[in-house]
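In structure tokens, one chain follows: the form predicted on its own.
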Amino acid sequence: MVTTNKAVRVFAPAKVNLILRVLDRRPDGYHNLWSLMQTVELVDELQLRLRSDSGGLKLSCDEATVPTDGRNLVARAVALVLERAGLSVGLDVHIAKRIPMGGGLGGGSSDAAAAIIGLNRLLGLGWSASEMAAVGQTIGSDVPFFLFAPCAVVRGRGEAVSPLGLTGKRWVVLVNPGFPIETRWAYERLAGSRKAVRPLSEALGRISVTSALSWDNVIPLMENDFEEALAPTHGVLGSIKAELMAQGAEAALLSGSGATVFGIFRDEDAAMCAQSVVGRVEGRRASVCRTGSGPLSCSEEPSRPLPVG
């Protein structure tokens, strides 16, 4: 029996790809990936509330450019969960959006994972993380990762997730240049710009079978296959990376297929200083946050109407 007028709140963190290798093309047209992903404390917030009717999903967002129809991954996640659970309910979902769209930070995927977690709690489904990930992998390559956050090696199309511990703390400066990069276009650019796929290094092979790493282990290995492919058309990304390194970053890298570039710093003061310098360019959006978030958490909320719009 589903209890109506019950509400939950779920925090959906952004991610950065500390390592991103794009490997061979799969028979289904997608590429096999090898990535070390880490969440950062830049979060969207989802509120979900069951209604007493069975009128389906009403989705709203405080960011006007975010679609609230079937294009939104949250809408797709809700539909798949209800289909798998064999339920028809009335549901209000509101997204407080903080993660930039098209930025390579996985905001849409994190929101979808948060919706799955929230519905699992609201409907009392009792699904494990693996069961929720089975739903998530049909929505987007990054969705399963967020169900095992905060740090994991992700392989295949994104469905193979191996959580690991990344010891220590770092601060991250996220710099969005003010424009998105469409993921499909980035993959086409990558495929057209390289003659062969580099095999995984022995170092990455060792990471694949470990359960814990330190930042000192990871930083020398940081790389992203999209950087070289996008350099001829998006030179500003390389410029931002160089600026972050000049401000004392231990490493700087493009996240995902872009367009956000991030720098890793040992302490908050150095990160704040770098943000003030690199982020002063008009059109850029720069923020500072800690790495890590813990698993996506879900808390019950008092029964009240959710924001609209």
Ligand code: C5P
Given for the second form:
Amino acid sequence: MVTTNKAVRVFAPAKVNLILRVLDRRPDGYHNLWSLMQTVELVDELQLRLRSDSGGLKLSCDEATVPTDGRNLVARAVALVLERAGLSVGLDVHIAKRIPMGGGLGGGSSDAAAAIIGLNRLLGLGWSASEMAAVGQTIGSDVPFFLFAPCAVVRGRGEAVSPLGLTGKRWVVLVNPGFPIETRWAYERLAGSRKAVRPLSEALGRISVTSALSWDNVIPLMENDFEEALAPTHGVLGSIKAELMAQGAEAALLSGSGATVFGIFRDEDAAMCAQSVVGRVEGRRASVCRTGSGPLSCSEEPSRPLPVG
Ligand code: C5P
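Right, the form predicted on its own is done; let's see the coordinates for the form predicted together with ligand C5P.
Once more the chain from above appears, this time first in line as the rest of the complex follows.
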């Protein structure tokens, strides 16, 4: 006797913060944010396959340093979706990992969002992006954004997401200095190193209520509050930024709480040249990709007959 098992494949892109303002600390210990986030075409790939048993999740990853137990945000996402849907299933999830961890590129959060999207399709739940984001926000601050990708203004702790259209494409050079920065530590460092919270500018207030933007509008506004806070302990981040600008980047910035610094380029050749020059330093990893242009994509895999019994 044979049965078929259904599978989907979801591509989970990295993100960069084109603007990241860290505002006041909230009673729950988190900080309110104002961020303009954009996906880039550096992607993890998740394959989710239903098994014929109801033995829960088996998670695997091609990168040995990625935990495959309850610490992985994908495991938490799967548990939450199944709990909310009132289902118990057998599920294999495999992650092909391309986004560096601890890099400020949201890889773990994107994987979690991809798992929610994949399960929504696989189990025929019919949840809207907002319903998926409600599950995602309990997993991590960056997860809701990925359910409204490719570009959005994100506020609150990360749960208030307003998608917007950023017209045109750019090339992005991502430079990882070769060490991670722990998010919690970076927030503590930022909170301890400043005397007051700088209010949001009028320009950002205007972006909050717009539905479309151009790169020419965004580039002069690019900033990240973590840069100043991390400068005394991580001087190399400022050096990488200066090197990217010297290579002709329109703008260069730390992403999230680091440690990846990225440069925005109009031209592919200049981006490739910057990658090789700035990435030449030992320990650094540099890559070039385009900015993302669509939502996270989910496709059904052909069913595979499995012998049973
Ligand atoms: O959301 P995530 O679990 O990645 O956050 C890790 C830590 O970073 C939190 O425990 C908190 O200390 C800090 N954080 C914050 N404000 C945010 C997001 C994160 O203070 N909006």
